[in-house]
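Okay, so here's just one chain, in structure tokens, the form predicted on its own.
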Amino acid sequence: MKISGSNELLEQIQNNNLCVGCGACVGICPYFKAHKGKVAMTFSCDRTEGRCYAHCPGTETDYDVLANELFNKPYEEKPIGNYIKIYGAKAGEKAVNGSFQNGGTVTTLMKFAMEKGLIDSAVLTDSIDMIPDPQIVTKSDEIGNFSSTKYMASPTVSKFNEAIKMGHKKIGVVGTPCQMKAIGKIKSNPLDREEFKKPETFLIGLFCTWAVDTKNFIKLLESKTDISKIKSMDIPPPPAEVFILKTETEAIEIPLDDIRKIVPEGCSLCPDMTCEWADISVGAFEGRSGWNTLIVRTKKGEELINSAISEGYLTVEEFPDENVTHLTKGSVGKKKRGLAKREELMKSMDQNDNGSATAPSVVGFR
């Protein structure tokens, strides 16, 4: 697998509008900056190999390397990825009540992980004036402040890079598939840097079909309401096909077709709906308001889940077979769309102006 430098990253990813704004290149290189949902290269660099390129989820990726890093075995092409168990879940009686998006599973487990010493810090995403704002949290009682879904691209991985620099050795992260993929690449140390100190991690992945472009999303919201009055945002399960904004006085529905128009091109290449590169993955439980779908993927995740259940911090129930079937169908659909988009891109970018092939390194696949 060829690892190139920042100029190639700029040419292959940034210039083709394939950047998903994850922030993997930010914080390891002084030339990449994140601003209002966008990541930009501010100065040129002559490195022929760089961590910016190696860590980017959009560049060539060996999935066997990621699978061995997380699951200690080669990659298996499964519809919803490697997993041990799927539950319906929600915050238990001993969990602190809060304004959870669904069942509060993510907030509860990250807080529980910190209180039990599994992590010494957590990379979570807040927002300032609607713009996603990732932060490093070291106090468990602050984790509940980050419980809402943002729906916008966030440079979350930049704070993971920062947490490593700060010396945190056990880092929890809540993130989307592209962000978890980038973290997997970082932990695999693709440039074999001797000074790299791989941290222990606890990764909670979020189900994701897409994230929207921050600038265009804010413009859309401003056309519907005073954004300072927005209290929450949500996407009801199918067949609703609407995005709902809630203020103190009203609920505003926006057709999902209007939202899809502002999804970055890079999102359309992603084949991962259920966030396969995490210890556990969490999404909405369709048909059960106030509950989450919880996929347990690793032994570390299983141990924490079992402990949280036994201590009353998490309530679980069996996940119905029909819901597994529906989840599998949705995941397979995203994989097919992502791979079809990749093939389309490979055809359109089969050769650059000099006649040399560029497509394989663009598609983020091995």
Second form
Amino acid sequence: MKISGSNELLEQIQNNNLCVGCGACVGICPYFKAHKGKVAMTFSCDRTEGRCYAHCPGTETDYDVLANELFNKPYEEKPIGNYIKIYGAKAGEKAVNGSFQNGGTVTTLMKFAMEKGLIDSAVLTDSIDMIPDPQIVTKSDEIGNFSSTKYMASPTVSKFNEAIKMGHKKIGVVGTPCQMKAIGKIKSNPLDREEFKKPETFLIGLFCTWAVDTKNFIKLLESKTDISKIKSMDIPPPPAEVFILKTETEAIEIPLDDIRKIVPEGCSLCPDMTCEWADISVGAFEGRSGWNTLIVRTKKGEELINSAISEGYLTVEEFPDENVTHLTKGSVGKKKRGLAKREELMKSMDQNDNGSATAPSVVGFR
Amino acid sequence: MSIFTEEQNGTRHLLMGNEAIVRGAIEAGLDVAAGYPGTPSSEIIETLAKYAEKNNHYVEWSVNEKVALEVAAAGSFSGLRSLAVMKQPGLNVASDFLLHLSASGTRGPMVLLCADDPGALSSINEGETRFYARLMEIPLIEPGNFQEAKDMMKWAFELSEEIRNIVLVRTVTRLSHASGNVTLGERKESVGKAFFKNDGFILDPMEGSVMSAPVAYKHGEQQVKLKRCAEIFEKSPFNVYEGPVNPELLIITSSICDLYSKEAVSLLNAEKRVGILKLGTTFPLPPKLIEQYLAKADKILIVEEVLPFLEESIKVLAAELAPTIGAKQFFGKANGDIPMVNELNPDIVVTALSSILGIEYKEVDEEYKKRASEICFFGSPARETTFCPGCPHRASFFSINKNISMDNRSGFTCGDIGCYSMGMLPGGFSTLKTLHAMGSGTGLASGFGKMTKFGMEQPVVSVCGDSTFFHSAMPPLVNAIHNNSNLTMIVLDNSGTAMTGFQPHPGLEVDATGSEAPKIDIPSVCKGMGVNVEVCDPFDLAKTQETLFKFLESDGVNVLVLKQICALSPEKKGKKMFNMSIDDSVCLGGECGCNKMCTRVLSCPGLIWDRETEKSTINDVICIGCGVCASVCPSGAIKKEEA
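Switch over from the form predicted on its own to the form predicted in complex with the partner chain, please.
So here's everything in the complex, that chain up top.
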């Protein structure tokens, strides 16, 4: 696998409009910066090998390396990735109440992980004037302020980079599939840098079908209402096909088709719905409001879940087989669409090949 | 003892061309001088201003060239001897008034001195003054050496007095900025007493109203004056022929090209074959004199810089004279022997001469030439044109470029004229995307800011200097505000007309002569226009970038004044704000995570990349301690300590 530099990153990802703004290239050097959901290079860099390229979830990735790192075995090509168990879950009676998107599982578990000393810091995403604003949190009672889905691309990984720089050794992260993939690549330390040697992590992945472009999303919301009055956002389960904005006085429905128009091009290439590169993954529990789907993927994840259950922080129930089938179907659908789109893109790049541009390929996934 | 205040008639001095011009004006009995700084003309007003009090002159740096010409004209209308000074692009600015002035005529002697810059050594154009003489129908004279620079300047005032119209004197960089021997002449008394007569008969040129109407009548009068000039020019001692009685080839030339021609003829040992007619009076041409010399040779080579001004006039004359002098063969711009761009030099003239005369000429030994070009190409380190160490513009462009990149909407910056024009170059992070006349950056931005109607979503920024703000950026700013345009105007205020040598401008508390003067505050002016304005120190990168982001993302017109005095200004020179140092153990050098941010990107000459240790170091000799590099260092290796 060839590791290139920032010029190749720009050529292959940014210039092809494939950047999803995860922030993996941000916070490691003075050149890449995130602003309002977009990542940009401010000054040129002539290095031929860089972490910006090596860590980007859009560049060539060896899935076997990621799987060995997280699961101690090669990549297995399962529709919903490697897992030990799937639960229906929600915050337990000991958890602090809050305004959660669904069951409060993510907030509760991150808080629990910090209180138990599994992590010394957590990279979470807040928002300022609607714009996603990732932060490093070191106090467990602040974790509750970060609940609720942002729907927008967020440069969360930049704060993971920063946390390492600051010297945090055990870092918890809540993020989307692209962000978790980037963290997997960072942890594999492809450039063999001393300070990136295996930081301990606890990774909670979020199910994701797509995110939306921040600026365009805010523009769309501004066309519907005064955005400072928005209290919550939600996508009710199918067949609703709407996005709902709630203010104190009204609920505004936006057709999902309008939302899909502002999904970044890079998202359409993503083959991962259930966030495979995490210790646990959490999403909505379709058909059961106030509950989450919880996929336990690693030993570390399993241990934490078990103690959270036994100490009353998490309430779980069996996840019905028909829901597993449904989840698998959804995951396969996203994989097929993502890989087809990637193939199409690679073909078009080959056709326009001017000798320099190469499409990012996936190794280990066929 | 100064030659600019004393008589010193008959003494000989080594003078810069511009100093000779000043002495010429003083010998002519000057009263009033006004100008706007611009290389290569700036030393003229500067020198006059320095001695203004002793000489009882009124000298000012005007807000722009048009106003300078108007101020000087007021001197002339009051019966005084007056001078306006500018570089060629300034003449474009002043030309509107000049068209009317040349038609109304002058009273006291009035001279307009324009300095051209063929080859654009200190300009972004090689505009021509000479064609204005034809367009405005005023006499043009051009000194060809340092003595003439003084003598012709003095004579220009006499000529103006005789024809009662403005006289255009043209100099070029290689005359204005080189030095040569000059023998001084007698100093005339200044007029010293001003009165504007205006109650005479309306058409009385000396006592009536001064104006260009009635147009046909005044225009006719103007052309009579020009005819009179041609007659005077027939006997001018500044038109000189040197060479054999009947040369094989006649060179007709003017200005500094006379020296190039003489040198070329001498290098080719062609003195017996070539004659040189050097013209000091280039518009209108004296036809009889031209006829006399055209008749002597069959082959004519015209040697002049840039456009074929002389060549075309002489060809017209030759066509009219063909029945008496016969057909001539012309060499010059039209046949390609003399290039139409860039300045000339003796080599170019030698090349033209050797081909016309069939003389083989080798400038240097082939082997030597080969070695020299090898050494020049491979042996000398590549050095980019860049800002001085500690220049506030570097910090400003760093922030502008960074913000526009991060904003990610393909925003761009319209440039303007000053040191900061170098924002075009890698040393200024290639931030500027347009560069034209003074004030044009904001004018263009005002237009770009209205292209939203056609789907343009790119944020628009313009930059202008403090002196440029007063010169010509206020009208486009007013335009942008009134027409609801969207732009961020950044005034790069370094407290002086820095590029041309710190001449004062209306934003400062001193005038040209160093006396106290009311200062016009740029932010207050902008506020008065009703526009949002903020002032930041460009060395405070964080605050500057925060403010700029806010402006880039807001609608309408916003002005950001980035105020920090020029690193070379006399007030600041030698005073360090911080002592800078670099911690080797922290410096990442070329590693991923930095890759020489300070020496490769910021590129301040005060920073040195040490090839051996592969770390950055501070060049203590030239570092002025602005502290900006400490702000851009990603690893905190660069330390600043209050000096």
